[in-house]
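A single chain comes next, written as structure tokens; it is the form predicted on its own.
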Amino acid sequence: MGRPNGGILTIYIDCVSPYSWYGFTNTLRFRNLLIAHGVSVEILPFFLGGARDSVGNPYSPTPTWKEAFASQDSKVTGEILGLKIVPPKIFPISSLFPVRVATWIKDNYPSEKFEATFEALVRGYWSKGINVSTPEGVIEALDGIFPVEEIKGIMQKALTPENKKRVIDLTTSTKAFGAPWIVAVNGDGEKKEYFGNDRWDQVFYHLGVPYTPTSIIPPHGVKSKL
């Protein structure tokens, strides 16, 4: 497999989705090595509800028969990544407002501030039970990242027509039916899209990035025949 040449990985995330949190966490872990292999990485907030509606896949509650598996899947994935998952009392929420806030911060602050903002919003909702769909919730979640007065100013700017349009344009351009939504363009300009946090092998394969597939470590003193 050759060295990537100008590959691009873009991941779209929304704080209403715990799987966005998982994808975001993995992206940060993989980013330095992806860059070292010549792949640029972009993390973008988008409004999952609007994206799903725009492609005809609106939100529907988890079927009863799937609830136990969904709970197990979320809990174990969180444990593997070192994230504490506490299902929020209010679910789902409209994430439009916090996504507008995150988008304005993404476009007007250093990337470190945006990443800290998203982490605080998604952790606030999925670990602390903060209703980040409200101004009060956003202030509580972002406490320590920005002073309260600065957060209030950011929230006002997030509601400007220009920023609202920015969110709409970003969201509808994805054609995503879920989150995280990963778009990978390899060095030959070939684009492929992936839904979920469990597609990394496919993403790396497409980008031409050397990687180790999931494997079992042999017991001490036992040599694998594979």
The other form holds:
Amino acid sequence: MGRPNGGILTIYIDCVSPYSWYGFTNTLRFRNLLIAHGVSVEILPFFLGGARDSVGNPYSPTPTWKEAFASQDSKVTGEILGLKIVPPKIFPISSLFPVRVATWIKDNYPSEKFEATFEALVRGYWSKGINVSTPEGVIEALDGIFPVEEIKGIMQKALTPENKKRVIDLTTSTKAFGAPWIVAVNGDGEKKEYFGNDRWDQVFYHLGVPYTPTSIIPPHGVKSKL
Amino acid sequence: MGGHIDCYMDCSSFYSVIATRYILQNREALASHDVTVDFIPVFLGGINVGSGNKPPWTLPAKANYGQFDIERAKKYHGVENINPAPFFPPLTLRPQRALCYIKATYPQAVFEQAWQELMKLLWTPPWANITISEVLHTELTNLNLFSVKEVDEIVAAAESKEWKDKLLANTQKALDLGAFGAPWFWVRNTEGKEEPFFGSDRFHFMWEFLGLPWQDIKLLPKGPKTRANL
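The form predicted in complex with the partner chain, contrasted with the form predicted on its own above:
And the full complex, kicking off with our chain again.
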């Protein structure tokens, strides 16, 4: 079996963005296959609001003409991935605080713990309607991932100057104008960046890993009758 | 700077699971100091027998103490979801031989991912008894790290003399280095000096031996702002 000579896929995600949840879920689905093909995988938290502001693409409400499609797209994408999307009552929220928390956990715990944290935060906001912009919301969302005392300690460490700077550094390390933001470096060292959860074909193509493009499976027996 | 850490481990060992995660979490920092890491599959049962040791939980006093220590270690390392399987203790000869073969056949990243996934299967609900050949086959297939043909080869290798011998040789090597349990580390520092380290709670000694900058744990005095100052 051919195994390409390396490559790195990095995905930047923020719990305020449902498409980050989709991209994160897909990354976990694809991860071992990518590793099997010699590509290493990194999942990093970043602050979407800050990224958008810094490239001159600040948040703006969905225009009326796009609302129906946006709602359909988010719902169906979730459905296909097995994620239940319940549009939160309070939207948008500032994700700066939970992103700081997730970043501290990313840097100070095993990667599985960060992944469980991100999942709980994004599910908390986009499935359970928890306002994760507040300490109370973070505690509620991370119930079962950390004991309350430990989350409180983490939340304090998340507000240290070092961690705040770490969030800024991660957020400005790309030219991301949205989330998820994917950076793919192939085995030849060529880097390409992608916006969104719907460019996986391009990502795999660039990384040089074999993949099946979206295709329709012929009905049973059709071929033999032709 | 520079150095190397050989990690002799068995996926049957709770403290090996903890140590693997800790080492991987610190691998980038280690790499920044030119310290490399290698994981070497051994059979812990063989290390116990060969060194005259026995599993800690077979001595009642250690079994009692272990309950406390394991819970504390889980909390400290943030891995409360780790629990022994209903079929504990697993006889891990088969998965460890499979890992020997995978290590010799596939890139390091694939080997290390397989190693972590097998540990997860033995230590995280709903568990899978990968000491059974058919279960090992199914679970290796589900990992998406290998094609079905490759999984066939891995599972067959785990039954073959070549890889039985390899696991024995790794285990003997650890014994020769003085191992009496797992995780067992053999560490080489910048000056080429080599020393053993045992367990998941001597990493500060290891960093010191390697000549790396590290922070000691520190008890903080009482004060209202103590925690915020961290």
